[in-house]
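Given as structure tokens, the chain that follows is alone and in the form predicted alone.
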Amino acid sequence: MTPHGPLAEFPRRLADIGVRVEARESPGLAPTQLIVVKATDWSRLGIEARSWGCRWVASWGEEVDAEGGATIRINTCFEHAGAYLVARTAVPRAAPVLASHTTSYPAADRPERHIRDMLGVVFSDHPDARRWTRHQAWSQSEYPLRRDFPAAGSPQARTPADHQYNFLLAQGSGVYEIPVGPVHAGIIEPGHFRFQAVGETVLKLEERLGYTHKGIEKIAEGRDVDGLARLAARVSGDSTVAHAWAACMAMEKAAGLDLPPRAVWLRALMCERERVANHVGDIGAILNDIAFAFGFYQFARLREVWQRASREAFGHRFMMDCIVPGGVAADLDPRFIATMRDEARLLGQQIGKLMAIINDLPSVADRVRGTGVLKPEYAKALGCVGYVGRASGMDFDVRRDAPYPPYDKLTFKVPVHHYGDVNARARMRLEEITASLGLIEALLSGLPPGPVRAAWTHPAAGAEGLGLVEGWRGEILSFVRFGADGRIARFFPRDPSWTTWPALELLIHDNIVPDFPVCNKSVNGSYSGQDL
């Protein structure tokens, strides 16, 4: 593969400063470039990538065999102007020490801690030595993603409490602490929030997540392709379509499989329906958190009607397990095409009427304008994507900037705002709904004929693939490596929530404590999505 795009010159720049770069061929990663650097140059790689203007996307590790014995391979993905690059290095399993990218990219903080917890890699200059993923579920000498660790582990009768986790404290007269969670009053998943406040003003918020750890990466090992697709669909239940699509895309690229056009158009149709359902539900939930019950009920009603239509057309309200390796599980009955067009048109009209009421209420505007501002420089530093990033000026959308079928044949508007407050994030959802309704019309009108699934062919052992999909929260990355007999050797999914959860900690500063629920809902990170 010949490097191209805005990142094509980056390896040459590294070589110019004395970093030895080896370009590798990996068809399943295409068009993403793959380079290999020495572990001793890993820090310089991060520094140069930042100075080049690259966005840090994800890091993941895996244990592999090498001539000198078992090693831990570390991969980091960067993006610049729609072009992607994966940088790779390796450290010996016996002494896995590597420089951290956190000093160059704050977004690398928790992912590197996750790699340390799961594989035992010590990031020598990482600013935070606290556990992130594992809490107290296994000992400090056990690393679940190493090959000698059993998937079932060795669970204790009762997992010890994680009471020794040292939250960072704010100091000063009148400062007090508010612990919230991990168990909440509603049906949301568990997550702990530790506030430092003076009066009602929040000085600092620190999150402690990881209570929904499912062992996704470990239990993916040894699965067949259908089993991995089902597992990916459960990384984050509200993004079941997007995660399944990204995982299937990665597997299909590794296998060199071409999909029937009708299959990818149906995938996009489901993904846009998923986007609309979640944005509609979120707008209602934001209104609920400012005590505007009428708006909450109305948007919840619209979401439910929309999801029931998805069940009628695809067999499941969330369209779970509808995306399978090689295509989709079932075709769309022609009788639903006209129904979906009418439904989309009606939804747009009803949302317009509701927003005319909501926009006329000063009490609503007072709660969302200027509340929870995520400054553009913070969004850029964290690499925020999706509606959180675009509400703070980060103009990036995988569908447009790194287009994949069928979006490479569709035209649509990607909304962007710059105020970065709750109101901007709500407006992002509204405008994305409008764009998605237009895409749904285009997808239904242009739906090509033909089969909806291609026959699967097992890739060779060692084949790898990278899937990139714009989910409703933003960019989703999935990496897959195959082992023998067409079984999965490594699966890593990166949900956008890895970057949006840290954003919540920043945007709540100098807001009042009662505004936390609406700030939190305006971000709506997935607990499950960032906790593999």
Given for the second form:
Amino acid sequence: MTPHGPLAEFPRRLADIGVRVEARESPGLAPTQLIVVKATDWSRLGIEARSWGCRWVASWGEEVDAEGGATIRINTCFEHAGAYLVARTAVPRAAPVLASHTTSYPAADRPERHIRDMLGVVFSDHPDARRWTRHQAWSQSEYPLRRDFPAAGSPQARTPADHQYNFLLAQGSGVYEIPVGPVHAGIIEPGHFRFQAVGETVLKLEERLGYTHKGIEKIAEGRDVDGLARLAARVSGDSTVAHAWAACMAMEKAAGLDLPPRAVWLRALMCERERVANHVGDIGAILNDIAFAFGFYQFARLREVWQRASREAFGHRFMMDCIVPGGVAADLDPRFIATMRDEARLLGQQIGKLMAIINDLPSVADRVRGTGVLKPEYAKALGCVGYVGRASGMDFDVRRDAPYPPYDKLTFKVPVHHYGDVNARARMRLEEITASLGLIEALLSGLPPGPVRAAWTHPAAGAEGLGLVEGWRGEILSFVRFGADGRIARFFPRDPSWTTWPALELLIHDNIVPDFPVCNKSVNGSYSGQDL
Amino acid sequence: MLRILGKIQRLGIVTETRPELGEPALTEIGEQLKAHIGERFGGSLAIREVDAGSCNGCELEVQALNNPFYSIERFGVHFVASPRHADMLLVSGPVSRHMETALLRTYDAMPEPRLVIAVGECGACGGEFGISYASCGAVSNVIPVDGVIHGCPPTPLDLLRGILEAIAKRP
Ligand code: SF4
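With the form predicted alone already on screen, would you show the form predicted in complex with its partner chain?
Next comes the full complex, this chain leading.
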């Protein structure tokens, strides 16, 4: 496939300003373009991509053999008007120094620090020298994603708590600090928040994540395809369908495998069900965080009903491990086509009735309107995706703008808001539920006949693939490279939370401390998905 | 307000009394749980849940115990924010090395006697993540464990049953 759209012109633009660009064929990445540039041009690439209007999507590295010895290859993915481009460069393992893209794109900040912690690449002009993913489980001079680092590592008898991480300090009379976590008060994931406040008002929030780092990228190495699908399904348990789909898509593209149509329709059905379940649950949780118990219990009830139906139809309440390389684990029994359609209609009606009640309550509006505003310019600078981005004017949805089957054959509405407050993010959820319920109807009525799984064939060693899926939190990017014997050499999943956690730090500014839970819930970043 | 009350009245109580999906009655397990809690914990069992590195799947199911179908509080179980108020620790996930000390500190902060349950395949044996440079694997590799609840993730009913077993077998 030849690249099209404005991004197709971008490599020529780079060449015009004297950057040596090599276009490469990579069938597993297509339709994403692949270009290779010299490490010395990396900084200019970032500057040009920004002025071209590209969104910075993700960056990942891997150690590979090259002519001059072991090198570390860095990939950065950009997006523009629904077209994707991967730019690649390499630095010698012995002196891995590269210019940072953070100076052009704030979104690159934590991902580059992650690469530094995991692979030892020094981003020379990175504005923040502090570690990110590394706490105390390995030393400053060890890099878990290098080939000579064993997956078992050499841990101490007991890993100490993280210390000597320099949080930024606000100063002035009456400024005080509130440390929260890693163990939180509720039944939620662990992470640390450092608030600087004056009275009730938040001056600054700084996040310290990485507590659930489980070495996912490292322990993916050497797995077979089924093993990788299972691991991907556990990158973030609430997005198990979407992550498994993205990883399987990457593996299937690397293998050049075509899927039976019924398999992708069933995948989409599960993915939309997952979106609905999470949005329904989150609306309840948002209402809970403004102490509106009625709303919480009503939506918690609807979520439970929905998940039980998923279990009946697919055998698992979250549909975990239902997506497998080559298709889906089991076909859908025809009797569920009618019941699922009825359930979807019923859910729509029930939510409609509840919202008629909730919309009428000034005390709810008072808590969510104008609270936790993420300005559109910040959302753009951080490259926020999903409902967080779309609530702040970032009109992008992989399903519509870079459609993959079966979404290329379906029409649906992608809601967008501009005010960027808790209210807008909650409205986004509601409108996305409506759109998903419509999609579920369409998927059930148009479900093609035929097999649900294609036979797996090992791709050649070195084959790579890129999966891009719109999960319920937004765009998921999944990169896979195969080694010998159909084993995985590299797996990198980019959860959308990488783009929305930094947004939380900005949108909480000037809000009151007691509104933090509702602001946080309206974003609902995944800890596990970003900690890896 | 009238509409809220109207909705509540029309919907009635969804809390379950019937067997679901071929599993033993929730109320049966719940009533046993309540009896044990009455006998051994003065009618109230306080649980502190700690995610020690989970994928968040287990948390969703623990949260579900509070939804109106399970409504675990009616059996005398409530989730507390501080380990100092807790009789029981529910720990999910393989214990990430970055959470090892936080988990130990949480455990140390609990008053004795204390019960610990490892939740999910990860908590029971490390699950898909196992032991690595980043993960200590099973919860029992870090703190003493009194019971495990298998499943990936365990369903809310599995969780209820596991909590019951752990307190019933306690001498
Ligand atoms: S047991 Fe399963 S659901 Fe629970 S934390 Fe582990 S992978 Fe996630």
